[in-house]
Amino acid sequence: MVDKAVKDERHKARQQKLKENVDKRVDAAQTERGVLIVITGNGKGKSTSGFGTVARCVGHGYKAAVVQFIKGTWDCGERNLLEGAGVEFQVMNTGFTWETQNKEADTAAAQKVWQAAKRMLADPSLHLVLLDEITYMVQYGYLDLDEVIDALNARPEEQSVVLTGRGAHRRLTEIADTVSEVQPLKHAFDAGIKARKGVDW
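Structure of this chain only, please, in the form predicted together with another copy of the chain.
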């Protein structure tokens, strides 16, 4: 059995190495500009991560804006709170696309809210723009991928953007600075547990 002093020494050595690695990386990271973050994958937590970043942003006194491409018609806890904190929300008003079953109406609704997104992506007063569930709009052909990429690339240098949704197009992850893929290892829904107000929506 290894005695406590040896274990403590090993722990200290590991933490020291961790600190050195982190310090080195922090020193190396010197470019200051807005970033493009893509949160994709099939797991739970993509939109909430986007909204958590918006909460962080406005908590520092910066301006942020949100376009919700799918979940808009629900009673939405995060919107209640963040709109109250001065965040502009633009919401696609058709709800889940499989509820409407009408490609032309969905395309028109997506295009309408995309105009608001383009305005936000050109607004240097916005520190952060969240385009929640935009990946589906590209996937279903409601938005033109080239137009989305052009608007992202032309945004003000200090502006950060978060894109969320499953199946982000490869060309979106290519231009992103940070890409996280959320994998579902387990989901309460599959065990018969109902989506919960204040947690799942």
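Numbering follows the first chain given and starts at 1. All values reported here derive from a predicted model rather than from experimental measurement. In this text, the rigid core denotes the largest set of C-alpha atoms whose superposition between the two forms falls within 1.5 Å. What changes on going to the form predicted alone:
Fitting the two forms on the rigid core leaves the C-alpha of Arg10 displaced by at least 2 angstroms between the two forms.
The structure above corresponds to the form predicted together with another copy of the chain; please provide the structure of the form predicted alone.
Chain alone follows, minus partners and molecules.
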């Protein structure tokens, strides 16, 4: 049986090796610029993660802005909080596409807020821009993919952008610096539990 002192020494050696590896990676990462983050997948939490990043940005005293596609007709707790902290919101305000069932109206609404998004993506005073649920706009053809990519690539060097939504187009994930895929293991809604204010929205 290995005594406690030996176990402690082995643990210390493992942690020291881990620290050395992490320190090497930190030392190697010296490029300073904004990043493009894509949060996609079928699981819950993509928008939540995006808004968490906005809150982090504002908490450090930087400016952030948000464009919300699709979910604009719901009361939004994040918007209620962050607008009070000076975050600009531009909201498509048509609700879910399966509710409107009007492609022409949805396309016009998407194009309208996209103009605001392009303005934000050209604004060097914005440290972070969240384009919430934009992947659907590309999938449905409401926004031109080439135009979206051009605007992302032309943004100020220090500006970071978060894109959220299911089924992110391959070309968006290819140009992204960070891509996270959220996958569902369980969801309360599948068990008949109603979406909860202050938790789900």
